[in-house]
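Starting off, we have a lone chain in the form predicted on its own, written out as structure tokens.
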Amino acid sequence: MSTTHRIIAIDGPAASGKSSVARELARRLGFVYVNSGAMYRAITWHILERGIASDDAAAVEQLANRTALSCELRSHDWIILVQGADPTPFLWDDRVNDNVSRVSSVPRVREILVEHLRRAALTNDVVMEGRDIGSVVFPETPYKFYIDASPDIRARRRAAQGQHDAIAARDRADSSRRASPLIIAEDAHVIDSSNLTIDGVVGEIIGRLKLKGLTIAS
């Protein structure tokens, strides 16, 4: 895909701190952020609303096939809306949590958000999270990082959310289904968040960007 505009691609597992750290990074850059996890719990939601099994993988595709999604950018972040309506306030219920992982393994769910998310970068810099960022969605950008932290920390990060989601179960979910699995890119950098601050997270980003010569306003 071609675009003018930067992308940095923030990869990890399920509570490696990639939300809180891509977040604070768009903002200090001034880039659009964008949650690439949201989208998947969206769509899950609309599924979960219809009444449809996650495990039925051929329902899941038809719905998502004949579901109207359109994207906005509220305060520099890129929000999904399903059929017009904002889930936003649901996106992280227990059963979302429960079954996003099957949604997202659906191959023409992944394809029809991956346009989505590409369509972010058509008309902004994006600083943009997920497990398949910079393996497929924008391989060619030369700001990739991965994230990652101890099961043990993972799962304390999880529960202070009030989230409970097995972390062990998501990894194997995430790392062994056949579309788009969570793997680190080649090129990307690996930061362990186990023992750093959001701060001390973005502070070493920052430091690679600019060694990567990325102007970074002051």
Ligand code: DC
Second form
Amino acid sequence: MSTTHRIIAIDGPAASGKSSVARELARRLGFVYVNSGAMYRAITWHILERGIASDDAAAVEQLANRTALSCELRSHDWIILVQGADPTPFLWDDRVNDNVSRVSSVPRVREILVEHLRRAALTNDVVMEGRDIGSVVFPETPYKFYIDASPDIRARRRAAQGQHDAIAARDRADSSRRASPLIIAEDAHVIDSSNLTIDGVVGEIIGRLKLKGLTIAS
Ligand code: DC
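Since the structure above is the form predicted on its own, I would like to see how the form predicted in complex with 2'-deoxycytidine-5'-monophosphate (DC) looks, so please show that one next.
Below, the chain from earlier opens the complete complex, with every other chain and molecule after it.
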């Protein structure tokens, strides 16, 4: 896909710190922040609202096909609307945490959402975080990062957020699914955030982006 806009891909497992880092990086660069996980969560929320079991792949696919999804820019965030409604307040509910990996393993769901994700970069410079941004959504971007942290630290970060989230099970499912599993893209720069602050990780990314020739305003 051709785009003249800059795309910074940030992938990594659950609770690796990538959301905080991606949001802060986007703010510092003046880019649009796209949380692709929120989009998989939005469709999962809709499926659950409609009483569809997340392991019924055929029903999930059918509902995805007839659901009107649209995206809009709100301040500097790329937001998904489902049938015109904003599902943001429900996206981190326990039941969404528990079902999102199953829903996101359905190839048709991915196909639909990848199209929306690519559209974001047609009109904006973006920092996009997820699982397959560097490997599948924008394999041609030269700006790829993979953020990791030890399982223990990730579990503690989630608990500190007061969330019930079986991150080890989600990571297993996200890394072993057939459609676009979580992998480290060959040309991604890997950062272990276990002992780093958000600013520390953002600083390392900005240093790397400068080395790669990205012009940075600040
Ligand atoms: O980033 P997150 O933990 O909020 O993502 C929630 C789920 O969405 C994750 O467990 C797998 C799925 N996901 C995905 O399959 N591909 C992406 N690019 C982003 C998220």
